[in-house]
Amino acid sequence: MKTTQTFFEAGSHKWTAIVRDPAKPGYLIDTNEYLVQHAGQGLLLDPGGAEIFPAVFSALSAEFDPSRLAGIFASHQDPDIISSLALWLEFNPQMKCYVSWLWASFIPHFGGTAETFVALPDEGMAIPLAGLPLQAVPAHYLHSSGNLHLYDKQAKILFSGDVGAALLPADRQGLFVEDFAAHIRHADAFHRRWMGSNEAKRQWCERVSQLDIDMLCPQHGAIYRGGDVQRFINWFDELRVGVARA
């Protein structure tokens, strides 16, 4: 089963990580998905596919009451994402499922109704949780043509989507990346296949260069920290990415 890592807490504010099932079957790809925290309620990021439901649900009960949770944060549409939202709506049907607006009509056939959704605008916008302002912050053509991230400037952390993933192998399965260039490797190859457009990747390296980001959490694979960050958002920015090698 999964099991749950708190990586950042400050009073009531909480950032808490779902991460690594032994148990998974090794045709899925290994996801994360992130638990946000405030005031006693809950949002959670890429809550993940059908068939991992039980796992990420086991694992987040035992850390935060799942009745608690406001909304669901999508950063694209993909079956890896969001598959699982009708199971999450089956057990709290109030829940909010916030996703960009390009895909807020194609999500819906995994679950939910009309009043289940908020459509971000290609600018992002503002989610509020207990009232603090997460902020959406774009991300399109990088994986998806509607893509958003989510940061977080109290905890000054950025939940990333497939951005910044890696496929690491079985001995490589910290939390945190503990040696850049050996985990980058596992990076590269992701990055250059399905991130389709250099210069939006060009805009999000300048966009989130601004942002004052401690940690940066991807879908896939370990989390960036301290000087890891820039580190990642350089050799990003210098990439040559969307080229298929045949």
Second form
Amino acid sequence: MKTTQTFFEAGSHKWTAIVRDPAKPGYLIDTNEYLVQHAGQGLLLDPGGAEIFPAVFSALSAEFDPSRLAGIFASHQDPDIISSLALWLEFNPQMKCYVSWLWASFIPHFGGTAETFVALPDEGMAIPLAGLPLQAVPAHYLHSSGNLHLYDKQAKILFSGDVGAALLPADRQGLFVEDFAAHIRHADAFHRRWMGSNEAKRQWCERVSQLDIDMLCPQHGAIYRGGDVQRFINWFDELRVGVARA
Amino acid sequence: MTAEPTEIASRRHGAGPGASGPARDLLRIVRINEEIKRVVAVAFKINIMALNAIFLAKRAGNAALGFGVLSNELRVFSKDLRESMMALTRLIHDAVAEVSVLLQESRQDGLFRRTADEVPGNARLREVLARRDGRRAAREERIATLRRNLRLAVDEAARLVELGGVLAKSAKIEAAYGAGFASSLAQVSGEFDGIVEEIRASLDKLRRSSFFGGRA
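Now that you have shown the form predicted alone, what about the form predicted in complex with its partner chain?
The complete assembly is shown below, putting the previous chain first.
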């Protein structure tokens, strides 16, 4: 079963990570799901694949009433991101799914109707959560041609989808990056292969450098915090991406 | 102790090792459809053969008048058989659609059951499971109706083929009166008979399909 770890809390405003399922079959990639709570409402970020729905739902329920989820944010279209959509909508058909306009007609193959989807424009937009504006930030061509991250100005947290992802060995399962140099080795090959454009990467690095970020939360691996956030941005900016071999 | 609806469904869909009930049904339907396609191809062949037989009967003149009439009847039989197979194909299409959705929903049912096991106290989750149980029961009822209609349509096609068999055998008898054309007419009527037997064998196979509770 997955566990929840709340890593930001200020009044009714919380960020919780749903992570690390020891019972997960080895053939499925491990994923981090994030719940943003504000004034009693919740937004689930990259809710995961259909196969891990029971584990995510169960862990989430221990922390938050799932019927109070206002929506789902999908950074992009991959099955490990959003193939559980039909199951979440079966539980709460009113839920909205925020996704790049580019994938808004592809993701309904996983579930949902025309009313479900809020197509995010390329430049991003504000997503309200009980009055709190969360900002969808463009990250196109970084893993996916229509890709968006989510910035919470109040909590100073950037949810970065697959950017910053690391495939960690079994003995390094902590929620946070503790040793940047050791950690980044597990992110290197993934970023070179899965990020498609050096130009897009440079634009993203410039864009997020303007944001005030305390924590950068990827969909796989561990959370970068404090100085490691800028350390990661600098590392990524230097990395040559879009190559099958290093 | 009474089993919960979800437990019953679980047993029904996970009936054995490997494929689930709906998955096996889908495979059976695909096999039925392949057999129907074979019959349609043969029915088309009968139409061409009957057309040639009509020309042959015309050349044979008065001696093959009866043969000509039967050849024409065989053309009508070919057309009726094709229409019958089209009706079967439409039913197959509906059955594939229903069984495919059932297959997808069975997988989701499994995930929801696992979720309910993890979070037993969630009332809304129980509502979802009850709703899904109701939906699945309605879908299974529709599939059962389609199964019955499909079986009736196969039986109807089999009756039609019995008529085709009679026509082919009568054509064999009429060929004997074909004077100088008797051997050619006998050859054609023999081919008719062979083809109708081929169709009969296909339909017998369909009637024995495990989709209808048989063993094939």
